[in-house]
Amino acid sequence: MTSLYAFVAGPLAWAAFLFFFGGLCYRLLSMLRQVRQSEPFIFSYMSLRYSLRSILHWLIPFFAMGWRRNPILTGVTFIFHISLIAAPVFIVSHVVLWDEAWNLSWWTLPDAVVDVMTLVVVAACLFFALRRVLRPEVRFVSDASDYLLLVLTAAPFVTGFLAYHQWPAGPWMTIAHMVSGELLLALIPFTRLRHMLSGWLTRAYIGSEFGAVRHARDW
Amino acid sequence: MNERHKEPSEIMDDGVEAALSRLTPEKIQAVINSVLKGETGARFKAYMDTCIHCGLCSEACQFFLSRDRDPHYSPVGKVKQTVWPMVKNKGRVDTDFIRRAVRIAHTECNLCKRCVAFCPFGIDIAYLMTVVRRIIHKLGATPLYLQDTAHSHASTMNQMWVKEDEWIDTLQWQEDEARAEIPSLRIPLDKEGAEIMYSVIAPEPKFQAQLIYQAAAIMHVAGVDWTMPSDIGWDNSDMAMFTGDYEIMGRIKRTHFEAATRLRVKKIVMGECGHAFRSVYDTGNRWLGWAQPPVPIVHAIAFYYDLLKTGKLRIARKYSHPVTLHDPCNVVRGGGLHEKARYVVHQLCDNLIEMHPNREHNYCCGAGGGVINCGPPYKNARVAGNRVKAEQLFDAKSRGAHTLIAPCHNCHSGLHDIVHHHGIDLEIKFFSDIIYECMEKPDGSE
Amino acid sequence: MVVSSAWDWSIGEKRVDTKSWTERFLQVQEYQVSADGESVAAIVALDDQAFNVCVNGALWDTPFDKIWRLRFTPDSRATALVSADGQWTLAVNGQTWPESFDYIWHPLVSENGQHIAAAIQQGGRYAMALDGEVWPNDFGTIAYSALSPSGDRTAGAVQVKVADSGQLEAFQEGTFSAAVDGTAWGSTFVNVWHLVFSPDGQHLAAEVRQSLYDYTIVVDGKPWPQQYTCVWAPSFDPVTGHVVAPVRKDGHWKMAQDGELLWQRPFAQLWQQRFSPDGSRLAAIAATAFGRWTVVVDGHPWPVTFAGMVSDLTFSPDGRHIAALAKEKDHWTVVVDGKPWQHRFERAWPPVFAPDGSGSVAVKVEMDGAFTFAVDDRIWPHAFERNWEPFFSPDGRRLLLPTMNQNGYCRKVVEKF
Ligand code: HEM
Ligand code: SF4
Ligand code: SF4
């Protein structure tokens, strides 16, 4: 048991972070290399000012036309993504681990807040899944992989919530939480979840084109 | 309904059918893979990998909104029916698939880029549809009317098979006509060192020569130092850009820019056309290796704006009817000319009744992106695919609009079809129609 | 070539009072100046219906209903396309060709100015006319008309098979060819563009498309065995007769000769190649990368690049120097052998080399809305409303400067400055 825990908390965690950061770096570098190779013109049009202009406008909830036309989803996705990132980063029990391992620590959120956020993430995933089934235009472009991504995303939050509340008692749920979290981290660069990196870049590119060439808003 | 409208899937295009009958699965696969591997890069891959299949882009598309939210017409839905299977099956798709892909990429997407403003990641569905069109071009399966236009571009360097002598003859004829009204007026041919080269699309000399007359009158009254080339390069239009025949696109754009450099003008002013603006301002120059057009491009809207703003052109009496303004995608989302267009409207007319949404968020006329150039077989489907525009027009009409200003040739034709089909009583005009009608003219004219 | 040694090279000015023309005539169109600077001419309107050409104040004998395309030949004769009673022809110093046509356009002049050709349309059929004489055959359409340098042969891209609008397959089987002196090549192509005669006029090369996708170069009707995804206009080596052309493959441009790669280095763009007069050097305009333009000499780019454009590549008569115009943002400059001048211009006209081997370059330029001249990066201290391209004396020591201001036309000969 303890050796399994040690493995999951040690080498497996290492591997997950390696895949996550290494994978994202690899994605970034290979994308830049590909631009250089096959579409070098893109660099000529990238503009920091207009990249940021576009990204900032899209970071404000309900600001872009696309957000406003889908108000419910917009509300859900903002709360989802904030919780998705804030809960694991600012939960006390994770910060303690960082502190023990690397002597690094930072500000934390009260456990009750994280608890709510966790539920928010899970509920949002349920909402996304439901939306996928109910909205014809979303159902039309959905396949198993879309649902799997939702399961993959929700899993560490479901297990984390259960482990924290000790349902069922014992170490198994904690191990399941760790494994599913590590799996999610490791898979982000290799699934469409890599939008957490590439989404900024595609927005920056189109923002540059719209700003510097087309002189038009893209939000 | 007496007349049974064909479902889009029932439309037969002889050019497409002839091409499909020649295709083998091996050929299809080889072509798809050569384009996907050889001609796409990081951008294509990023769009494919980033799209989270959320469907947010659906709300953007006039086809989706007009077709009762049928998912087949949503932007990402079109990608699902074309690009995804090509990538997933590594190019192994059949001729039925290609037939469907032709219909979708060529007649159910205006390449209007409205969806860019609806996708949180800014995924450019129009770009993905042009990749599909490029594949279709390489398969030789472009819709017949559009392909014929591309043949014309390749053979004559203009869109309408206008022969070299017909072009010059038309200009001289319009000069003659205009001299009856303004005796000293000229259409200066090949005036090396003029400030401005004025370029048009071939439908003007072919069918709408009065637009050249009007432009000449405006140039004359405003005292502009201008010229038009007698040689090829006078046409700024570009359907090859929409068929995916980029080699011909490059050739005709080079011809256009070289006409301007041969005449050593400072800038090119172009008539009220949207797709041509896209081609010379943004797309054709890139294929040739120019990040920006080598000779500055001024669209007619910006040109009229300058003339009115600087007082070179004065309005004698304002246009009496209430107007509404259509924002052409290619000069608004493609060139940011919406505020200048409104300035020009306000100089000409007292009463502008806005359609909503407008400016960058306008709905396409449904004709753009080469869709109208696919010709009569697709006309009914095209009009049916843009009910939202008809609703906008109805709304503007019901709030009192009498005239619809559409500063783009394609929009003009597309809106004409919509207005005609639904019996919306709106008169469609170019800016130049109204400016010509309302401007101060020199004494002794008329 | 023009023999400039016979021109008046004595220092001084010769004036023509063009100012009075505007009072004499209802309308005076663009002024044209002869190569030797001795004549200034314009199309003038006599009344609403009649036009004439005024050369140094004297009118041609007969007016015409319409006149356009007034230009001087290299041997300083005034030519224009003229129409009377709905028929068109070409006039040289007021003398029309005996034949007239339903339409005439695109006049071409031989290097020595002796021969003139033009495209003509008669009864909806198309051909070329050389010094008034029409081809024995006519065609459904003509484009890219060409005249050999010595002016003895004419050519045009012609459509030899009928493919009505909408007949895609017939068109794609090939309906275009090139005709030389009225005789079409035996071969047809989907498209034929940019016909180029060899210096001796014996051969004709062109760009063709053999299907919608396969491009190559054709010489005398015979295509290169290699095909490319695109090609640009070919040129003949003036000494060996080899044909070179920029060709595109895998998204890059390279220079090819007779179907084999000549320069290995790929470019983002490559065109407008020129041979030095002795054929020993080949230069072209190229983009070394997207948006970076320069001149490439024998495959090696100049160290400077420009974002706007590079144009008017010119060899000095001895082939040792190369000049070109380059544009960066809104401004032009002159670049000689890879070194840009300091001065920036609103516009510049083609560089003119001194014939004496000094490498001196003179250019007509526009600065601050007025026109002047620049020589080797020095600016002539006077500006004009209008001017024409400068010309070096045969010894390279003097310059002919054709200019115009409020007082009229002035032909100046000055010491090179
Ligand atoms: C930090 C940067 C991120 C940004 C800017 C971002 C942005 C977005 C956006 C704009 C959407 C589309 C709207 C929607 O459907 O909700 C989306 C959807 C989604 N994102 Fe993210 N995201 C980020 C990170 C992540 C991460 C790290 C994960 C998972 C671990 C994730 C999981 C999801 C999921 C599951 C969906 C929704 C899918 C659905 O509709 O089925 N995101 N994201
Ligand atoms: S580009 Fe325009 S027509 Fe095409 S999918 Fe997007 S919104 Fe629809
Ligand atoms: S909005 Fe963007 S991410 Fe969502 S389905 Fe459409 S293209 Fe894909």
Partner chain sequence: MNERHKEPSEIMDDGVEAALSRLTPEKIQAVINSVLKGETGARFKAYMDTCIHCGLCSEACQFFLSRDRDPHYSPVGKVKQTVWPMVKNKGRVDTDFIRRAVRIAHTECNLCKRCVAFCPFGIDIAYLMTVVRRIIHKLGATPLYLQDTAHSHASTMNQMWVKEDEWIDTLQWQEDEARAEIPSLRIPLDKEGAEIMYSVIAPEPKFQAQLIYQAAAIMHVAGVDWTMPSDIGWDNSDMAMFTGDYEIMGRIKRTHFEAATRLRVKKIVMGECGHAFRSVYDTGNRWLGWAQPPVPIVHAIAFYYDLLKTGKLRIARKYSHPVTLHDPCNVVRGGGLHEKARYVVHQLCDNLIEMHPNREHNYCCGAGGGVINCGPPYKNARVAGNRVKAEQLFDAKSRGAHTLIAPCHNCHSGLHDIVHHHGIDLEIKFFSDIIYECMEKPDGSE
Contents of the next structure:
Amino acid sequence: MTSLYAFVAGPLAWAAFLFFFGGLCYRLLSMLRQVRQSEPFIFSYMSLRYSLRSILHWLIPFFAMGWRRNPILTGVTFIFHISLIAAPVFIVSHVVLWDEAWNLSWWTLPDAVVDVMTLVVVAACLFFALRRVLRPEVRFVSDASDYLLLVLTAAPFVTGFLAYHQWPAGPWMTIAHMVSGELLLALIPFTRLRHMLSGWLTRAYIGSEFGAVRHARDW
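Can you give me the structure for the form predicted on its own, which would complement the form predicted together with its partner chain we have just seen?
For this one, just the chain is written down, with no partner chains and no other molecules.
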């Protein structure tokens, strides 16, 4: 068990980070190369000002018209993404690991708050899954990979919650938590989860086109 834990916490974790950062760099370079080959004129009107303006307005809940049209989906989406990022970054146990490995530390959230955020992420994944089943327009563009991604996203939070509360007791749930988190991290650049990178670039492109070319708002 000790050797398995050492492998998961060591080489497997390094491999996950390598796939994550290497994959994101590959995706970024591929997108830029594709744009240069197919639509090089885009670079002529890309604007930092209009890009940031668009991104800022779409980061504010219910500010953009698209957010206001779907208030329930908007609320769930924002709470989900905030919890998805904040829970693993600011949980005490993860910060302790960073401090022990790299002498890096930052403020943490109370365990009770992280527990709530964890349950929010799991509940939101169930909401997104049900939405894909119940809404015809969403079900039409969904396939098995979409549901699998929701399972992969929820898995580190479910296993982490169970491991923290020791349900059941033992090291296996901790290892399952680590493996599921590393698997999710490694797969992000190669699945639809890569929107964590491409979403910003798409919003920058749309903001630049509307602002610099159409002289209109995109929110």
